[in-house]
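The chain below stands alone, shown as structure tokens; this is the form predicted on its own.
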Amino acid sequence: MSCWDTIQAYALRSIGIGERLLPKSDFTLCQQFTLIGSGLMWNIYFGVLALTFGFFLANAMALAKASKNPWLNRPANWFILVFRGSPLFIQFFLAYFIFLRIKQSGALPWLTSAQAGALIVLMLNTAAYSAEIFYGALRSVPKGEVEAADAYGMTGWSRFIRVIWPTSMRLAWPAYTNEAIFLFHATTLVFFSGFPAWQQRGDALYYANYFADKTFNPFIAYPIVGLYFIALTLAITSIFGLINRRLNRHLPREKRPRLRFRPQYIR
């Protein structure tokens, strides 16, 4: 089989287009790319439905842990403090169980699989990091900034639309650009979460254990997904740049704020 095939037959097996049983032998350099290239699409999946949903979320935590209401400010630190507090692999693996008692009663059976319960602990996870990230944003407003709106006559809702949130944002976006990136990094752990893979239709990392356990060189497999994220990172920050100029068009050139990739090694 040539490397043309093997992409044709492989390129998209993770979401269930293509050749339905892996290859048993003689493994290829771009069996191994075109596979684990597949399962990328899962962790792009997982990634940018979690850091969406979870970017709303955020917004509204960081507003209840802002308002002076104790119905509001005191769930919203204790969603904070739990969800940064523990390690996402212990969320994981709490999730799954708990998501199983739930099938178990017979309501919700699709919270145990991947694509939805390993969707939504990265949903929170993500959700409560970038949160406390844009509540110290909304502390940084300049108030010369809100007198200014209260000057115009601006209150309420429409001085929070028109000068706070979006201050708040331009402030928090550097910060929340690693936290994107961190988020898709995190996806990796999907594997080892308990979540099943559905049909041998694993993330990027499920294909290079594969690869590895039938090879028993770990040096090859694990290198590429390396590289695909890199590439990911590389695409991230791109993009994040992109909202980051627009956020900051107003300014002038060498005053706009630049990204830059800092990795949390501990989370």
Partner chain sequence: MKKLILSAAALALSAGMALAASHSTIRMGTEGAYPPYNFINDKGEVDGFERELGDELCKRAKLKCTWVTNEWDSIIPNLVSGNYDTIMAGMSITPERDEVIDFTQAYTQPDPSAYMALSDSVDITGGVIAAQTNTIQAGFVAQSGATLVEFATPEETIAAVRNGEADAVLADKSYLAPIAAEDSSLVLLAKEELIGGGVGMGLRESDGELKAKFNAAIQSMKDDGTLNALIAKWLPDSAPF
The other form holds:
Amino acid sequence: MSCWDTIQAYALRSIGIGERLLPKSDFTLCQQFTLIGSGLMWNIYFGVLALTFGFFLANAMALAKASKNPWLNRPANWFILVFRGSPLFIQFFLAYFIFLRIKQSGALPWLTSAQAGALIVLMLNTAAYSAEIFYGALRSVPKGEVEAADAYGMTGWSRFIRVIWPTSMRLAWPAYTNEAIFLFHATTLVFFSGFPAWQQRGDALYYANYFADKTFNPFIAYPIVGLYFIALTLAITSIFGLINRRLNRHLPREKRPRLRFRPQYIR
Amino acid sequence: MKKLILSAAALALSAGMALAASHSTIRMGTEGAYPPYNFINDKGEVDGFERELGDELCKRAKLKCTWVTNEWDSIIPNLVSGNYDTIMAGMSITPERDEVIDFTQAYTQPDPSAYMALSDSVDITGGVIAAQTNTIQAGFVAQSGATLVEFATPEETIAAVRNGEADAVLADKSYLAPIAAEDSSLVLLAKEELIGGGVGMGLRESDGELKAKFNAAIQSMKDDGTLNALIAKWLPDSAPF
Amino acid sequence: MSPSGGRTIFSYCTDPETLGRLAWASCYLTTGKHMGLYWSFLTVLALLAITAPTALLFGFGGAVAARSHFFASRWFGRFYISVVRGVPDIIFFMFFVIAIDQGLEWARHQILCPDWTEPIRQGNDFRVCPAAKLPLSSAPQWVHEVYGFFTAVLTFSIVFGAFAANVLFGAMQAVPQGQLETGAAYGMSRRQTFWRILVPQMWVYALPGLSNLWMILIKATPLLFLLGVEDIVYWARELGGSKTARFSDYPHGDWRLWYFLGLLVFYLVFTKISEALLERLMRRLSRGQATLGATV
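Show the form predicted in complex with the partner chain, please, the one above being the form predicted on its own.
Below is the whole assembly, all chains and molecules, this chain first.
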């Protein structure tokens, strides 16, 4: 079987297209790269969707936390404490338990699948971390900009959406980039704790684990996952860098904040 | 997933341990999560069929032995890397494993794999079958027409049947039998699969001398019937030699 | 690690089936296995206490290397920082312990057994001479445990050292140039400026990043079981799993939910306490510093 045949057979295996059976013997590097890369699609799926939905939830939570109304800021504080203060590993485990209970009561049976259930956990988790970032950014919006908005006669919603929020996003963006990277890293935990893999469709770590088990050699499959993630991390950094450039396009070049990959937030 | 572990476990020393330290200690690697073969008892020590058998084998081979636990996933890499000297972990002798490590002669007859479900009428050819990740049973279900759902631990595969995530679980019969015996809602199906060979002790390929010692000890236990007595005590559903 | 062996704490625990609920619970919670769980909390705390300074040391080395004027060490420092941080930590945990163990044994083999003729790699086997084994196979069990703990600390330190290096690198850059120039104006050498001005001044800039790193470290401990340390997650799973009467005096159903809820509470409390302490430390460090934190 040539490498091209292997790619055709296994490149989409993680979503159930192609060869039904995984390779059983005579493992080649090509097979390992192809299948682990195939699993990477799930890491990207979880990362992109959790980040997208989490972004909106995080903004809402940051506003709730900044609100003076205890009915808004208390729940937001608790939400952020629980999801930032406990390991994702344990969150996955507990969430799967709860989702099973809901399913047994007859509602929402799709919650126990990784595609939906793990996505929800990841989304809530990233929302909590991002909410803390956005909240910090909201508080550091320069007073002068708000006063300028007042001077233009802007109030309430229009002042928020046209002045405060864009500025806070600019301030939050470097830290938010880190959060995005760590979220993608965290997606490797999905099939590793809590959520079962159906019909051998798993993420990059799942297939690496399969090969490490079959070849009894951990020194090839896991470094391959590492290589894929370095590439993924580079891709995320450049996409977020482009957005950062757009966010700061009104500033003179030397004043634009440079994106630095700093480990501010992780789980 | 069953993960890496190097064994930090203080898992009690075997009875014949007070011997002089003339000979270096043989470290016996096991999983400690697969009753009745091996498990951690209430005291926190390794217990079970393989513990009792292994201690007796060490006595007969005049070796000083100590038990360590290691996660199933990395149990072979850690053996070849030299972190312990043997594996006694309910490990079936398969050609794939035999390529990487050596096995002594089998100390159990091939144990059939059994299905356990909530009722007799489940469809095991087209239904959802749970199995532990990276086991011979998971490989078997992946090849049959059934839908495979994999869990990290044996515990979770049973839970999946109880809560309806899977129609049945496929695992070693001697593991399932005690569970089905105590839980009236679970039944063992009549259909069984013969997947693995017998269970043997795993050793490094370069440890020929140690392998010969343990082979001789196993043979002597087979000859005088003590092995069959142990099998009858711990694995009542398994055939004697 | 070491459970208390065969003893039971309470004398009435010999036949748990006959006991009332409260007495049963008191026996159940004091089995040797539960002692393993309680002991593992201490193990995790000890690991955090040792890993944090070690990782900081690695981080300091990495940051200094990344700022170095020598091409090779600068390249090494930046490679270390960016590669380790670009890969999920769990990937390292999957194979680092065996790699470290084999690396150490290989080095000892080269030093201790120069006359050894057999190859170290025999097929799949990794065989060093008996004198080079770590720990020696005649060593008592506790030595093996301490060694396992040590490799786990080292793995954690290498991974989190890269994150610390990044924070410290940023902090060193953040120290105002004027302060360093003042040093030069006083006639200090580069080395003196580094140790007497840059290092003392950088901590206030590094602390926010390092606090976050500490939180990250706490939340990485559930993965310790991957490194061969029997941590709280290992015992919570083992104890929570359902037990049949054949193999345990305390048969019960699937109680993992309760054990994991216990772990959740432990982590929330631990995070909360850490946050409060770090907040106080930050306030003390910022005293007299020209940062926003100090003026508040």
